[in-house]
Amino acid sequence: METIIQGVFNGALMGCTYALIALGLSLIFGVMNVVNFAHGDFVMLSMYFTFWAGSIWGVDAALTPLITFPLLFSFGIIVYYGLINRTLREHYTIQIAVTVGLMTFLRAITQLVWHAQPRALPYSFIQGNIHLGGYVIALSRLTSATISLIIIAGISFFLSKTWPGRTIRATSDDLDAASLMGVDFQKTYALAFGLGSSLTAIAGSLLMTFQQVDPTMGLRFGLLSWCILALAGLGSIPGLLISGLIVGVGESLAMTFWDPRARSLVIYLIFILVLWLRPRGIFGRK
C-alpha cells in the first residue's frame, strides 16, 4: 500500500506538469482548430533553451522562464504569421503537413546545435527531497506541480476575466459572431498561438530541474499532450488537469509495478478505454 501511495503521489505531481503542456495545445487547437504536431517539440526546444541559459549564463533552471517565456511567445507569433496563417483556409491535411515539417525541422536544428547526446543541468536550488512519514517527495517535482497549478489557474482567470481572454473564448465558440462584434480574429489567433507556445517554456524549464533532454523528447511530449487533450475534451481547463493526473498516475504505477518500458502502453490503453466509453472526452463541451 505504501508503494501504491508513493507511486500515485509521484504520478500526480508529474501529471500537473503534463496538464500545463496540454493547456498550451488546447489553446491552439480549441481556438484555431489547427492540428499542431510540433507542440511537443516546442517543449523540447524550451528545455534546450533552459539548458543553454543554465550552462552559459549560470541561470537556475527554475528562473529561466523569465528568458524563455518571451522567447517562445515571440517564436510562436513568428510561426503563426509565417506558416500557420497561410494554411488556415487550406485543407486540414495541409496543416498536418506543415506542422509535421516544422516538427522535423526543429528536431534537425536541435541535433545540429546540441548534437544527439542527452543534456542536463547539474544543479537547481529546488532539488532535494522532503521526507513525510515513510514517503519521499522530490522537491523539484513538488515545486513544478505547484507552479503548474498556479499557471493553470492564472490562464483560467485570464480567459474568463480579461478582454483578450474573452475574445479568445468568443472566437473559439463562434468566429463569425465574434468578428461581427469587432473582434480581430487574426490578432486573437496570433495571441492564442503565442500564448500556447510560451506555456511550453514554463513546462520545459520545470522539467529541466529533474530530468534531461534529447532531440527525440518532442515526440513523447507531443503524443502525451494530444492524449490528455482528447481525454479531457475541449473547453474544460479542470478537465485537462484531471486528465493530466490520470495520465501521470497511470504512467507512474506502470513504472512501479510493471515495467518502465510499458508506461506509454498503459497511457494509451487508458486513452482508448476512455474514448471508447466517451468519445467527446471526460469533460468535453463540444
Second form
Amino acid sequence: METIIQGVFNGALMGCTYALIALGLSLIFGVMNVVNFAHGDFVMLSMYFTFWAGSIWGVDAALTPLITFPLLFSFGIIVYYGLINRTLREHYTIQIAVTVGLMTFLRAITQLVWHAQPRALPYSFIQGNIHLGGYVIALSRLTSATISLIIIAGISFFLSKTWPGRTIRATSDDLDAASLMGVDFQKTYALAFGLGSSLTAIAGSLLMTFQQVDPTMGLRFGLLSWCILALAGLGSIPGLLISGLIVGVGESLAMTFWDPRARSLVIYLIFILVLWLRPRGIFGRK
Amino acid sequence: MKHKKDRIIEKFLLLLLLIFALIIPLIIGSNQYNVLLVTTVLLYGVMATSWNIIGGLAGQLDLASFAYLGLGAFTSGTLFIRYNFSPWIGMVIGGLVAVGFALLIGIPLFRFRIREVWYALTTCALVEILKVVFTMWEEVGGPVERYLPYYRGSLYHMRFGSYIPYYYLILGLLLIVLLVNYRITKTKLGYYLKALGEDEIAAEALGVNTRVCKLRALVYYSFLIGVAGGIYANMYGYVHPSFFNGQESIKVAILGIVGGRGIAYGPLLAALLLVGIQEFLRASIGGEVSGLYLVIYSVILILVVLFRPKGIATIFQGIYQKLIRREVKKEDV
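Now show me the form predicted together with its partner chain, since the one above was the form predicted on its own.
Once more the chain from above appears, this time first in line as the rest of the complex follows.
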C-alpha cells in the first residue's frame, strides 16, 4: 500500500512536467494544425543547453530556464519562418517530413557537439528529500512540479486574459474569422510556435535537475506528449494537466510493480486504447 | 497516349538499370563491407516501395514498417534456431505472422476511423511496444542477441558466408515488390486506393469500401516487409529487439513521401539517393566525426522537402519528358 502511494506521488510529480511539455505541443498542433515530430527533440535540445549552461558557466539547473526560455523561443520563431511557414499549404505528410528532417538534424547536432554518452549535471541546490509520514519526496521533483504548475497556470491566464493570447485562441477556433477581425495570422502562428517551443525549454531545464540526457530520448518525449494530448483532447488546459498526471502515475506504477522496462509500454497502451475508444479525448472540446 | 517509341525507350532503360544492378557485386564484390552497404540501400528500397502501397496509394501514413520487419525476422530466426526450420519457409511464415499482426491492429484502427496523424502516431507507438515486448519476452527475444546457427555455404539454411547472395535475394524481392506495386495500380483496388488516398470521405461517399481497401493494402505491405525480415535476420546472423526501430520506421515513410507519393518507383529512387548518400557518408566520414553524416543527410532531406514537395521522382520525370520531346521533335523534322 505504501509503495502504491509512493509511486503515485512520484508519478504525479513527473506528470506535471509532462503536462507542461504537452501544453507546448497542444499550442502548436491546436493552433496551426501542424504535426511537429521534433517536439520531443526540442525538450532534448533544451536539456543539453541546460547541461551546457550548468557545466560551462556553472549556472544551477533550476535557474537555467531564464536562459533557455528566450533561446528556445527564438529558435521556435526561426523554425517557424524557415520551415513550417513554407509547408503550411502542403499535404500534411510534407509537414511531417520536414519536422522529421528537423528531428534528425537536432539529434545529429547534439551527437556531434555533446557525443552519444548520457550527460548529467552535478546536484542542483534544490537537492534533498522531504520526509512526510513515512513517504519520501525528492525536493527537486517537487520543485519542478510546482514550477510546471505555475507556468501552466500562467499560460492559461495568458491565453484567456491578454490580447496576444486571445488572438491565439481565436486563430485556433476559426482562422478566417480571426483574420477578418484583424488578426495577423502569420504573427500569431509564429508566436504560438515560439511559445510552444519555449515551454519545452522550461520542462527540459527542470528535468535536468534530476535526470540525464542522451541524443535518442527525443522520440520518447515526443510520443509521450502526443499521448497526453490524445488523452486530453484539444483546447482544455485542466484536461491536459489531468492527462499528464494519469500518464505520469501510470508510468511510475508500471515501473514499481511490473518492470522498469515496461514504463513506455503502459503509456503507449493507454494511448492506443484512448484513440480507439475516445478519439476526441476524454476532456476534448471539438 | 504514350508514344510507342517511349515504351521501347522505357523498357530499354529498365533493362539497362537491371543489368547494372546485377553486375554491381562483380565490381565491388571484393569488399564485403561495400556489398553490405549496397544491400542495405536496396533493403530500404524494398521497404519504401512496399510502403508506397499503404502510404503512397492509400494515403495512410504508416510508421510501423520495422515492426513488420522485426516480426518477420524473429519468426524466421526463432524457427531456425529452435527447430532448424529452413529460412526459405520461415520467411514466408514470417510474412504471414506480420500480416496476422497487421490485421490484429488494422481492423480496430480502421473500424474506429483513426486517420492521418493519429494513425501515424499509433503505428509509431506500435514499434516501440513490440520492442519492449520482445525485450521482456525472454523465450524468444530478451536483451541479448540470439545468433543463428552458423553454416558456411548452406543453401537450405540460407547461410552463405558472404553478403553477395543476400544482395541478389534482396534485389529479387525488390523486383517482386515493384511488380506488385505496378499490378496493384492497374487493378480496381489500385483505383479505389488512389481515390481514398486523395479524399477518404469522398471515396466513401462514392461507395468505395474504404475499410476493406485499406486492410488489403495493409496486408500486401506487411507481408512483403515480413518476408524481407526473414532475409534481414539471416543476413545479419542474429535477432535482437533493437530490430524494432521506431526511428528507422519513420525514415522509411519519409523516403516514401520524399520520393513522390503514389509513384511506384519514387520511394525506390529516394532510397537509392538518400540512403545511398547517408551510407556513403557514414562509411567515409562516420568514423572520424560521429553525427556529421547525419547532419548532412538531414539538411539534404529538409532541402528536398522544401524545394520538391511533390517528390524526387518529379525531377526525373521532368528530365525524362524533355529527353523524349527532343526525340520526337527530331523525328518530326
